[in-house]
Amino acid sequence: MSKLIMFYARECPHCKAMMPHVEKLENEENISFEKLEVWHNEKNADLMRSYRRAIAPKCGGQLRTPTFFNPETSDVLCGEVPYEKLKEWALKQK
């Protein structure tokens, strides 16, 4: 199974809205996300920036939170999305 990353920010309302979806998905589908905070953790922010070429084109030309990323395939899902969309994206990463 692929390692999936969720780039998020503590104060980001969209990130807060997505956390219950992520936790539900982890519990129901045995999928795990590495959750990396990027507004207060420079190491995580640098990692996200290192994937800019893959992420930015799918996120309106910039780096945004939350961003869901598969480093193996460079597949990206950006922003606050319905649970079903997150689930569909995550399951195709398996």
Given for the second form:
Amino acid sequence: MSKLIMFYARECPHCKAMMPHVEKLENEENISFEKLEVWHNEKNADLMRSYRRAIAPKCGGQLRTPTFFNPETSDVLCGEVPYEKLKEWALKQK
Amino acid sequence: MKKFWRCFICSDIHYGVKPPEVCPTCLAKNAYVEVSSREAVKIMGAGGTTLTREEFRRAILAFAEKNEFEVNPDKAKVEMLLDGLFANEQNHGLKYCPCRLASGDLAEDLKLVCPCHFLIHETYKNKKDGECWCGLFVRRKK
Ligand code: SF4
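The block above covers the form predicted on its own; next, return the form predicted together with its partner chain.
Full assembly next; the chain just shown is listed first.
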């Protein structure tokens, strides 16, 4: 299973809305996300910026939160999406 | 290219491609002379104004009042976003959008300062229930 990252921001409502989906998915499937906060942690912010070329084209040209990212394949899912869509994306990464 | 201009009478500062013909503060005509950004920052710094959370809240309410959108009636969401905006100002110098990460290129990142130009964003434009990316502003229900 590849390492998956969830870039999020502490005060981002879309990230807050996605957290229960992420936790549900982690509990139900053998999946875990490394959750990296980007507005209060410069190291995490720099890491997200370092993936800009992979992330931005798929996220309206920007670094959006939340962004789900597979660093091995550069596959990206961003924004607030239904649980099923997140699950489908995450299972595809296995 | 945008430049800084200073009113020779009241030291109003304007940042733009050309100066206003009439100074909006002292109403003098043809009063603006170009200054460097260093001078402009010094003059603006002399004002020493601050903007508290309550003042910012009033500012965005007044901004929305004259427009087709309103501040989201969801109070908890607004408070969370204000937490983020003020934390970003504290830590990064400007009230950057809590739902986007700044790139490090200031000219580009000015597009992420709240309120951003959300009228053109996919989450707002031509949408009946349009909102800014984060949902701080929502299209006013008729
Ligand atoms: S999306 Fe909303 S909260 Fe974010 S900067 Fe724009 S107006 Fe502010």
